[in-house]
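The chain that follows stands alone, in the form predicted on its own, written as structure tokens.
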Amino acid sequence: MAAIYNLYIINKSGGLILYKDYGSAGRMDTNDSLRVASLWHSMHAISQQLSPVLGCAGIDLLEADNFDLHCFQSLTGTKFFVVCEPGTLHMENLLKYMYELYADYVLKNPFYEMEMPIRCELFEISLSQAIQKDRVALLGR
């Protein structure tokens, strides 16, 4: 079974920019797809705003019975997050690299117009690499 199930990524506007599904039960459709996106980063503003802890970055983790969610937001406002089992490890470094691949490949590529849908087969390549990788050391345990 995967660790990862999806892989999401929202400009700081709060728009999908990139999802893909790694296992899942079912893959969502579009719409649902881009409601998840949209819902998740309107948790993560309204998480900032409403914690009692001064400089809060928003949630990194949301722990439920059947998946965990982690997520990492760049300086620029980028969230990247991963819906998988619940209680898998290394996440946040995982994310870090997803983040450095973006950069890398999207970032850097001339033709990428800000904060529009990703199409990169290079970054889109890397990124199942790193997937995969992951998979493996996990199963290496």
The other form holds:
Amino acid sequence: MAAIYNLYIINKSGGLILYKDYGSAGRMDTNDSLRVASLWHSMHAISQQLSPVLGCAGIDLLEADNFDLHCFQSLTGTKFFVVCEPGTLHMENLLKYMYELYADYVLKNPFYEMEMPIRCELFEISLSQAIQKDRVALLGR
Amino acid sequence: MAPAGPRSGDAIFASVERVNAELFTLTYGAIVRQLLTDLEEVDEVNKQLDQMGYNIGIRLIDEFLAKSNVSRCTDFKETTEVIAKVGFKMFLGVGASVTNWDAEGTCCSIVLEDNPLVDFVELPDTCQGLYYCNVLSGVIRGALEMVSMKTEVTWLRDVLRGDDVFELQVKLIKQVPEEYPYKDDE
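For comparison with the form predicted on its own, would you give the structure of this protein in the form predicted in complex with the partner chain?
What follows is the entire complex, opening with the chain shown before.
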């Protein structure tokens, strides 16, 4: 079963609020992950301008030789994206499920400040449970 | 796999965990009473309730979008329909309808069929200026602001003040889409 390399969540201004990596491939230190996140935010925005068709919502999928990057942007501007092995299935469902977990464990936590880095243990636990290899396929619904 | 379509308010309301309605009514009542004790001025309480609603709304919108799976609305009319049909149903279990559109399509009324916040509530003479359910106007305002719409939400009719229904006026002030700053000279 194909692997997930890392997960990012960026707020509507492009700031990184969550970075999680799985396995040593593609691990990044804090500064790099911050930089990459804002780069992705910019590319996502630029792609909407580049689009020949009106109403483009941004980049959903980036396919490269060694990885795929799936991105989901909520209507509130928060972006969830995952870097995984090429050909990994069910990533869109994973991102939608991450959004539900975010709405539950992060936003419903009254001590979480909006747009700030996520430090919610319950969120991270639920996320890890969802990522476990045999569970990702179950997210298809 | 085909993407799931938007879910109906009833379906979502049935699928989430629910709490005893009396507990909800009592909790809200306790909040309003405490605010009245702390702030004393009815106008201040109205403002605080609206602010609390705003803080709820900015978080509630993601919960709403995640659970209901609605896609981007094409115009403000669709937005208010979704708020009335899906939003109110999903969170309060009440139906609502949208009426009284103005000529430009930027201002309408949402009429609630029912309101669990005001079960058993009567306003005393000392609180006649109070908008007891002002938290709801803040929630709508906060939620819409997070999806790039600046709105003004006010109460037109309030059962606790003697009218026959709860009617909220929702006015779209402007759309403020997130702009990416491309120009270097800005």
